[in-house]
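This document opens with one chain alone, in structure tokens, the form predicted alone.
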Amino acid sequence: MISEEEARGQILETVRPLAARSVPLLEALNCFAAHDYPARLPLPNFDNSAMDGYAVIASDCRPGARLRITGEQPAGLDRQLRVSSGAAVRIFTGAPIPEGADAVVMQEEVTRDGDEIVVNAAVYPHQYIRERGCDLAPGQKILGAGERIRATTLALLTSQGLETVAVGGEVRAGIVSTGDELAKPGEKLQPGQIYDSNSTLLQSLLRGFAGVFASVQDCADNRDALRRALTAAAKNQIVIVSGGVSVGEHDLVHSTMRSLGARIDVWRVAIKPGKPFLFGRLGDCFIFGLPGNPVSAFVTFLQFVRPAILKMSGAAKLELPQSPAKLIVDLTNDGERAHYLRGKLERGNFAPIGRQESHAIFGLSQSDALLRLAAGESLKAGSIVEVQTWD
């Protein structure tokens, strides 16, 4: 049995980023940039008005001054207008600043009188003008390699005239759900059976990644069936096996992988829940064996599978988000393994929710944060702790 840090280190040392691909911008949402992107254009690309009003020369605009209106510049194509002393051009938000103007006076600060305006307030140079490049300069980095591409990132890339973006490769994942006790939703449960919630859990977690595609196979606790299932699933880049990784007589994953010639790098980790976790390789496919209890499957997915998928997808940051929180109960871990407690983070406070056994899926469903309690560690209510979040 090894520590979770050793297990995670071995996994991340083994997996490699996949080849990059170019995709249309909208298909890149939540993917990770394959390289740095510098700005090609300044933002804004030309001096423009921040208000509806009049483009003027600031030194002409003492309160009470009269200016004649010589034209109109809406947002859109530059009409190549010019402002001379004693004149003003009607202008609208986002419109190019006419040559000669050095300020915009808001329409609320003037009185219109036919073809003239009367200025009612002081006007200063550069007032209400968005100057070229004030938001973004050419060459400035707008997206770094490994950064997640968000909706706002796509808007920024579009502002640079880009139609496609290079992102990390697609990850194909196979899920093998093992167990004679499992029934599919909609089927009538027989005595001793349970519904296969792990398949739903794992598929849902995988859908949280862009560019990850999953298929599911059900497999009985039968060595020949498991061999066939693993062989077929190994055509993917990763396989996630749910159940069958412990040491019981019906836990066949470890021995079956060995019989197929797989290399086992990690088996049994000092983590609670999730001790029977397994990681190995069958040909070019990485295999993750998760315990069958749903909480164990969830915790080991977050701690080991998630960072591996992120690395394969080209992500720079592999860790779960962390937040400081005040603990509102006393906690003690008398065991010899680090314990990941499921709980709720609300208004900066954290408390465990529900039963903390590895089968207790209701408490998990109400949780949004994990607290790692080291072996032998005790914490008092009021302590400030770091919790991991996943939503």
Given for the second form:
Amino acid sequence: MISEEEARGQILETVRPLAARSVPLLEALNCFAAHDYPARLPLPNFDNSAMDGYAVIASDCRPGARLRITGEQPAGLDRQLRVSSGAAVRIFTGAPIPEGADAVVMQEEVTRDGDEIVVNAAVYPHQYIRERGCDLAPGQKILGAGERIRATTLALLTSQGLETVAVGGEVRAGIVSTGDELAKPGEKLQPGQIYDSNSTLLQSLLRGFAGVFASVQDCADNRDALRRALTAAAKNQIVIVSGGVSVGEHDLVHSTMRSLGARIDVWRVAIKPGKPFLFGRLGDCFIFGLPGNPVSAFVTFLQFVRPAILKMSGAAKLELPQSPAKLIVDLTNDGERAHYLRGKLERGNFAPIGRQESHAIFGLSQSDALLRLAAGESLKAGSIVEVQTWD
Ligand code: AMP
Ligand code: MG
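Got the form predicted alone; any chance of the form predicted together with adenosine monophosphate (AMP) too?
First the chain shown before, then all remaining chains and molecules of the complex.
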């Protein structure tokens, strides 16, 4: 049995980022940037009005001053107008500031009188002018290598005139769900059977990553079937096997992988739930063997498979989101393995929820945070802990 840190270290040393690709912006949502992006255009790109109003010279505008309207400047084209002393140009939000003007007065702050306005408020130089480059200077970094591309990132890239963006490579994943006891949803359960929930769990978790595409096979607990399933699934870049990785007579994944010539880098980790976790390599394909118990499959997916997929996809940050929380019960881990407790994070308070056993999928479904309790660790109610979240 090796430590969790060693196991994660081995996995992350082994997997490599896949070759980057260029995709249309809208396909890049939640992908990771393949390199840094500097700004090509300043933002704003020209001095423009923040209000509907009048472009003026601030020093002309004592309250009560009368100004002559000499033109109109809408957004969308530059009429190359000029404002000279005693004059004002009607202007609209987003329109270029005419030469000579150094302020905009809001239309609410003037009284219109035919071709003139009367200014009713104090006017300061630069007011309501969005100056070229005040938000973003050319060359400034707008997106870093490995950063996740969000809706707002895509808006920023669009504001720069980009149509495509270079992101980390796609990951094809094969899921192999093993177990003689497994039935598919819609089938009638025979005595002793259970429904295969792990296939659904793993496919759903994989859908949370952009650029990861999953296929599923089920497989009985027999060596030939498993050989065929693993050989076929290993055409993907990664395979996630559920079940059959433990040490019982019906747990055939480890020995079958060996008989296929696979390298096994990790087998059995000091983590609860999830001890039988396995990681190895068959040809160019990385194989993750998750224990069949649903909570074990979930926890080992988050701790070992998730960071590996993120690294392959070009992500810089591989850790789960963490937040501080106040523990509301005493907790002790008398065991020799780090224990991941499933719990609920509510208004900054964390409490374990449901049965803390590896088959207990109802409790898991109610949880939204994990607390890692190290081997031998005791925590008192009221202490501040860091919990991991995933949604
Ligand atoms: P195993 O890891 O194959 O020894 O399975 C451990 C436990 O997980 C057993 O109770 C299995 O019935 C259960 N199990 C295995 N595969 C699945 C699955 N795909 N969905 C739900 N439970 C499973
Ligand atoms: Mg099994």
